[in-house]
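Next up: just one chain, as structure tokens, the form predicted alone.
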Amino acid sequence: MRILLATSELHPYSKTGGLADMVGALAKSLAAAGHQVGVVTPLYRPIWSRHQPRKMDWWMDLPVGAKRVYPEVWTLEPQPNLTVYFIHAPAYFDRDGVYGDATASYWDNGERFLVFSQAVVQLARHLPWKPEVVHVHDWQTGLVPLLIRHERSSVGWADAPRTILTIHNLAYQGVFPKSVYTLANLPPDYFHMGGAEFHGAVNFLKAAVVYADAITTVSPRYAREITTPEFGESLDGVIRSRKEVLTGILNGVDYDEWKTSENPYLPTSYGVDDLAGKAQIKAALQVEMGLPPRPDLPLFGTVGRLADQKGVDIALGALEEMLAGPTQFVSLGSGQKELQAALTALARRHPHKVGSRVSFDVGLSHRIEAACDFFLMPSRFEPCGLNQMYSLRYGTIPIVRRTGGLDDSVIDFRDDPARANGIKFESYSSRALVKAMRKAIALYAQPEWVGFYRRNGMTADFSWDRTRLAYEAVYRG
């Protein structure tokens, strides 16, 4: 098949979260399976210094309201069958940040990603290899299905590609004033309650939900959850109206990167049949995080955005109680300032039990995943989550709340005693998390059971081969 993916961020070129990882891994897997794959993404400023894209002999002429914008297209070919198309529009993307700076989102994000969406459609229409499918991701590319639908009907684009939307997180929708819709030079036919309009504004993600040919989310449970008022973020009714084209596909893990042997980020290797290296990595990480090496203590850890969605508030409450006992805790991440400050204060009060880094560090994220005995993911909601799957591969037992992809990927003893690889809890509360952590401490006191859980986790299959096959089925319709 000929497949064009469109994303606002793409590993290893730009990244703020799991979206970049998912699209990068999907593209690699599709290309390795023999499909012709293109990925369209903005050419952000940091990419220039780290990579060497080549300029195509092609520039675009895009109408944006009453003005014209002329993006260039630059390319890289990181592997056979895969081309990355960078949209070079300096006025919009030659900035240090992807969506904003340290203080706020960019004021013109609506116009920025309108222009990007227009560029995606131009590529889809004029690339000589004629994509059969355009697969867009989240609100930043949400206008692409609408623009393709419009060109198909207005200018007779008879062989227009099939459009697929993947919702990575419904909480982020790209809602902007009606004036942004006007910049698209679209007729009013699409701006109504059953189309792109949302309480008088334009909603990029809603437009994609309405006009895409098929919709996917990043886990089966999240696909069910977003049709409910509790998780639907005011779009549950629209999503229910398209339920017949909605599919939940659990993300895969790039095992070429997340591996326990010959990993450049880890000081030693280990595997399911020899876990001695894991103990060495634990001791080294304790020193790295300023903690005394204590093999007798269970080490809990977390890596990720410090946000309300991630359950940091209930984790802080649980840790206040658990740190009175024989435990250690390490964390890596940044986000909401009040949560950053709370973790920093926790580390100051418990200098021999808590190590916290408020930053983003790829290497340290691997070492925390590998070193910890238990990984905390007490999310309020979690469309998919990747860290729990990284933890399983690294022999680190995840403690998760039963929601979204966490419920789909982690197996509690109550779910299936023979395949148990993690600990789940139900209620979104510090008390429920404390109870789960106490189960973990009891488990840690029984090495044979720890080994049983670790073996089950490390042999679980979350490879992209499985995930790719599910996306191929959606592409074929």
The other form holds:
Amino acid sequence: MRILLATSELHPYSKTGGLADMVGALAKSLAAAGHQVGVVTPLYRPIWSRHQPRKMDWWMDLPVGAKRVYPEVWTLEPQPNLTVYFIHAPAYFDRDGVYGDATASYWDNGERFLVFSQAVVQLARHLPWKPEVVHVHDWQTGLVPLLIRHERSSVGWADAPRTILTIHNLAYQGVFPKSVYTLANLPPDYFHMGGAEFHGAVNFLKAAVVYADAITTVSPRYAREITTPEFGESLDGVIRSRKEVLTGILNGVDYDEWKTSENPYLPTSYGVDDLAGKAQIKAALQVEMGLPPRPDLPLFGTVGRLADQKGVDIALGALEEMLAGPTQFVSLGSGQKELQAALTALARRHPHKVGSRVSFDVGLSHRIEAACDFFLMPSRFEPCGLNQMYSLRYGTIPIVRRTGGLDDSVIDFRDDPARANGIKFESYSSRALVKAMRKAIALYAQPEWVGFYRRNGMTADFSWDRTRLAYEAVYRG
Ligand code: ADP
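Switch from the form predicted alone to the form predicted together with adenosine-5'-diphosphate (ADP) and give that structure.
Next comes the full complex, and the chain you just saw is listed first.
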């Protein structure tokens, strides 16, 4: 098949979260299976210093309200069958951040991703290899299915591609004033309650839910959850109306990157039959995070965006209680200021027990995954979650709330005693998390049980082949 993926972030060129990992790995897997694959993504400023894209002989001319914008297209071919198309529109993307800087989101994100979506449609229409499928991800590319549908009917585009939307997180919808819709120079036909309109504003994600030919989300359980008012973020009605084209497909893990042997980010290698290296990495991380190297203490860790979704509030509450006992905790994350400050303050109050880094550091994220005994993901909701799957492979027992992709990927003793590889809890409360962490500590006291859980986790298989086959089925329709 000929497939064009469109994404606002793409590993290894840009990343703020799991979206970048997922699209990077999906593209790799599809290309390796013999499909012709293109990925279109913005050319952000930091990409220039680390990669050498080549300029394509292509001048775009996009009408944006009364203005015209002329993006360039730059490309890279990281592997056979795979071309990355970078949209170089300096006024919008030649910035250090993807969605904003340290203090706030960029004020013009609506216009930025409208222009990006227009560029995606130009590529889809005029690439010589004629994509059969355009697969868009999240709100940033949410206008693409609408724009394709409009071009198909207004200018005649007989072989227009099939459009697929993947929802990575329904909590981010791209809602902007109506003036942003006006910039698209579309007729009013799509701006109504059954279309792109959302309480008088334009909602990019809703537009894609309405106009895409098929919709996927990143785990089977989240696919069910988003049809309910509790998780539907005010779009559950429109999602229910498209239920027959909605599928939940659990993300895969790129095991070429997330590996415990010959991993450039780890000081030593280890594996399921030789865990000595894991203990060394634990000792090294304790030093790196300014903690006393104590092999005997259970080390809990977490990595992630510091956002309400991630359950940082209940983690802080649980840690208040747990840190009274013999445990250590490390965290890496950036995001909401008050959560950053709370974690920094926790580390200051418990200098021998807590290490906290407020930054985005891929190397350290691998070391925390590898070094810890237990990995905390107490998310309020979690569409898929990747860190718990990385933890499993790294022999680090995940403690997760029973929601979304966390429930689909981690096996609790109560789910299946023979295959147990993690600890799950139900209610969104510090109390429930404390209970789960106490179970972890009881487990830690019994090395043969730790070994059993680790082996089950390290041998669980979330490789991309299964995920890719599921996407191929959706592409075929
Ligand atoms: P989400 O997409 O909601 O942020 P996921 O668990 O799906 O959550 O994916 C998060 C990805 O981002 C993982 O690869 C994780 O390691 C990475 N990540 C999150 N925060 C950081 C950070 N501060 N430093 C390095 N990597 C991070």
